[in-house]
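Form predicted on its own, single chain, as structure tokens, below.
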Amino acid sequence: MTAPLGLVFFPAVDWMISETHPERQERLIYTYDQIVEEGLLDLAAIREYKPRVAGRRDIERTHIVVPDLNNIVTDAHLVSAGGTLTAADAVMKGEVKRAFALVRPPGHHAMRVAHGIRGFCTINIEAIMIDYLRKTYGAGRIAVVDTDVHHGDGTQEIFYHDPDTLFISFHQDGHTLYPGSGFMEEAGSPYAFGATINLPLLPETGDVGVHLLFDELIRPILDDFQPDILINSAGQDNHYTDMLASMQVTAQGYARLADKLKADIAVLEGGYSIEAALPYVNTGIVLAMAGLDYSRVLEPDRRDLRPEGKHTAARVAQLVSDGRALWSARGKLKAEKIAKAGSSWTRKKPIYYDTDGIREMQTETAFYCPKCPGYLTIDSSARGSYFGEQSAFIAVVWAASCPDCAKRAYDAVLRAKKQGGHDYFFVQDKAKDLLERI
């Protein structure tokens, strides 16, 4: 019998950034206590799963860890990523209708190349799950709705060239909060233009603004895109008690959003109001995803909850208008940008690892081909890593790259190695499903 909801729980009790850091074990322990006390695990509508351990191939299908995965990825990261794969398997095998991976450490700030920890994230557990879904189940069009208060810059970066992965993120405006990105003009590279939708909200936005944005813009875009799989990057730090942000969303607001979204798989991201918010927000989302009554889930203390102002409503109205315009014109704009780019498109990216204090500079070039998606090269150099200064030259062969483009990608890395100037050389070959060290 198919249960409405699969629940994967992994609190990572032996992993923390520090004893006083908000990303520590207690984040999920209070939630688990709440779920047990409410008797949710005794309900037929909810089936609990134990997370499995992700393997090296699962991680390297998505990431290039410099110098090597074993240097910075811990067992806790492998189980957290494995928890998302467990959730994906449960849904794709039809054991459950939906799944929620309540796991940590989180991942949505981790980018394709990883030199260390940034935004509390080392590897991107959702991106790893998406690549797994495509490799194992042949999933096609996938949509991610990121509801974390921080822009999901890592997930955006990994799928910035992929027209079949729609990434929608609403978050507190990057002018006022880490990581300082997530503006509407970040809409995808030319080949995937319009597949990235950023919706920066003003501080103090709450349930009314978030639901208006969803009803008037996000839902219609999802209905038009028609994803085969819908994923919720379920950050919960838009809550009005969260210490790291300034929003006004409630547990009821989150639960109703989960009810409307009806994601196939939700993956926990941020949320640092450990006692005042997370047990209630998570309980509300679990009940909503399981199709159960969540109307009585309320925080016991609402003294910090404030009404939304006209300025937040005006920003939401502007985002709805601009988002509709971008979505309706994306085909024309994409054609114009591909024509302007010609055979390649390059961007330079300074990347700061706030958790580890690493400064990375990347030059990323997408090479286009009339027969296939082409290939990608990345020139990465980092200062301040555990290993001092280190650099890598990387080529990415897409799953649908033609043989000529695959050869050009390998040739680019061999040419860079012959010229010298880098410490490490990689080809991430998605067609062969392996990461080669050259």
The other form holds:
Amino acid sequence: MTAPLGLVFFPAVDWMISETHPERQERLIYTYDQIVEEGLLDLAAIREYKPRVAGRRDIERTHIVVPDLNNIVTDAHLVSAGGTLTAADAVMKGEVKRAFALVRPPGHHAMRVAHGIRGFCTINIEAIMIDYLRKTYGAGRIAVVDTDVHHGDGTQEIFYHDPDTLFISFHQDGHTLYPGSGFMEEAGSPYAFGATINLPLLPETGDVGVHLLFDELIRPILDDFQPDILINSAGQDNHYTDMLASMQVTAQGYARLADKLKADIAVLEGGYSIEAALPYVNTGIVLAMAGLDYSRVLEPDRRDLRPEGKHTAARVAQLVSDGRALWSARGKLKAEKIAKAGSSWTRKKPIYYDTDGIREMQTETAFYCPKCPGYLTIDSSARGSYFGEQSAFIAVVWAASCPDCAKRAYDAVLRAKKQGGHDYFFVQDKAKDLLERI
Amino acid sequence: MLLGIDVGGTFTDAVIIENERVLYSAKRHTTHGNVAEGLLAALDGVLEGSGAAGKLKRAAISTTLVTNAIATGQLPKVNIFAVPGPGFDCRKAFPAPPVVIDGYTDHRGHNVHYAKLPATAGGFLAGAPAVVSAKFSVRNPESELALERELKARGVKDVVTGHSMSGLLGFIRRTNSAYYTAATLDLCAGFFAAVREGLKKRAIHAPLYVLKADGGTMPENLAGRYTAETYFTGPAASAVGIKALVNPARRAVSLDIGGTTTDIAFWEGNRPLFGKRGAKINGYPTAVRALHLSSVPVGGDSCLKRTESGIAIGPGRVGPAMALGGSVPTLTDAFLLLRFDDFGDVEKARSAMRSLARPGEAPEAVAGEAVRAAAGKIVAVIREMIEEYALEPVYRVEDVIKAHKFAPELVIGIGGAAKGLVPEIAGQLGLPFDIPAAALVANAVGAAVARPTILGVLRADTALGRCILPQAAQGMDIDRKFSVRDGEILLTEWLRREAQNGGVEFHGAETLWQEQFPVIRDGWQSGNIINIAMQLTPGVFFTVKGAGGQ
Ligand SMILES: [Zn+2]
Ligand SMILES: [Zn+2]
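Having gone through the form predicted on its own, I am curious about the other one (the form predicted in complex with its partner chain); can you provide its structure?
What follows is the entire complex, opening with the chain shown before.
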């Protein structure tokens, strides 16, 4: 029998980043209390799953950890990533209609190359799930809607060259909040232009603004893109009690959003108001995804909630109009960007790992090919407190890269190795489903 | 001397045990209309000529009284007063529609909005027992206590509160436990009075105990208050019986194979494994703690049919066996023909098997096939249970990483049809087996020797400076240095008092689980939250080596 909702609930009550870090052992304890007290795990509409443990291959399909996985990836990360794979399997095998991986630690700030922990994230659990869905089930078009208050910069970066993964993130404006990115100009590399949609909202935007943005822009884009699988990066720090951000979304706002979105798979991201928000937001999302009545889920204390101002509404209206313009012109803009780029496209970017105090500089070059999606090279060097300096030269072979491009990618790494100047050399070969150390 | 009586679906068994031996045993038909009648008949059977009446130290019963009353729907009206607050709409979650009362206590135990009985609720009071249940009452029972006071002031005699049912989270489970308790209070009071009266008439003055679903016993006075705990005690009785008769030191699967069903339980480290959150009663989840078990509809009375693919077992019970005068071939006929059993008419069993034989097939071959097929059905369920157990959610990283599959090393069989099936089941699993002597009265043995159990829960919140024993509705102020150890001392004291109040000898308590995590405010640790669950150490007074005497 197909249950309406599969729930992978994993609070990892024995894992934390540090004693007083927000990503700590009891983050989901109050949520656990609420869910068990409400009796949600006893409902016929909800089937609870135990997370499995992700393997090295699952992670290296997505990430290049320098110098090696074991340096930063703990058992907790393997279980939370495994939880998303369990959720994906439950949906793809038809055991459940939708699934919610209510797991921690989170992942949406983790990028393709990882030297340490940034934004509380070490590995990107959604990205790992998406790559797994592609590899295992041949999933084609995938859309991700990131409803965390922080820009999902890691997920954006990993799929920045992929026209088949539509990444939509709304978040508090990067001028006012970590990680400082997520503006509409960041719309994908030339070949994937328009497959990244960033919607920076002003602080104090609440249910009204978020739902307007969803109804007027996000829903029409999703309807147009027609994803085979729809994923929700279900961060909960847009809540009005969250201390890391300044938004005004309520548990009802989140639950109604989950109800409208009807994601196939939701994955918990941030949310650090662990007592006042998470128990109610999660109850609301679980009920909404299970197709049950969530209208009675209300925070007991709504004193801190203020009405939304005119300025936040004006920003929403602006985003709707700019977003529509970008979406409808994306084909034309894409052709222009490709023509301008020619045979390759390069970007240099500094990456700061706030949690670990690591500074990384990357030069990423996408090489284009008339026969295939081409390949990618990454030149990364990082300076961190515990390893001093380390650098890596990496090539990525896409699953659909032609044999010539695959050879060029390997050659590029061999050449870099011969030249010296880097500590580690990798080829992430998605066609062979292998991370090779050269 | 200890007296044990097990009221089963078909038979009521009574045993008297002394010096680790079953001295006397008796079997009578269960009298469903008036359970006490059959119970006392079995009692007379076991007392006859034993001269044991005056020497009995304890009388313990395991009864299907509550199970049957619930199964047949003979329950009186109960008024449920629920305080769900905001959250899941629970109005259809209970066996009867509730009167919903405003109010809310949050997960830390803050009474956000006090519950108050509206004046218009008067129409519901009329004489019926009442349940009062509030969300998070185990964090702060004030709302339930206030409503209980108001209802009693309005003349309601029996009020059952959610927090008294269990100290654990699960509002709907506690409410359902309270409902089934409230609905069976009168029934049990009448039954216990009849049994007590019957014992007195036979000059038995030993204290009376009743078996619970968790395999422990409780004294009569507590049994009269926590009646839902006596639901589903048959399998619990058989588990304690196995504990007493075999005391499995290894990981084991135990099978209680009766006339209609086979109950399967798992054992680890001398103890049966428990279900995760509590038993379901009539499809409703409750807080009644019960063993992790499955029932398969295969037993000695299961009928046999010839199908295209082979011999099919059941479904349904058609017994008795043809060898015992029945009209349809059953598993028992197969056992008899294969000499696993020695009662009944072998020739009738042979013709039963012959009626299922293909041309030229020997009746013994048919019997063999039937036994293999029945065993195969049970083995399939055992394998499923092992898979399911491995998939039970856990919430700690360590528990996922270090998870192991339950791998039984022994098969234990009790019940009337154990001899016929257990060797084949063990063979299919590639494991050794054990069918203890006295296996036929294992349930009564279990009731006789089961120790009393009481489970208590404590929650301390040093950031709020409060500690609570929810079941007792007992709160106290604590300081910031309050530790898990302090909690265990408090809880042990409470268990000792509860035991004393019930007239139970305190023989030690054990911690079932405990957790502690910090409360962080603005990057600063403002206190700890501590949750502890402890119980009187369960088990049996002594192991029983088998049958002696009559
Ligand atoms: Zn966030
Ligand atoms: Zn190519």
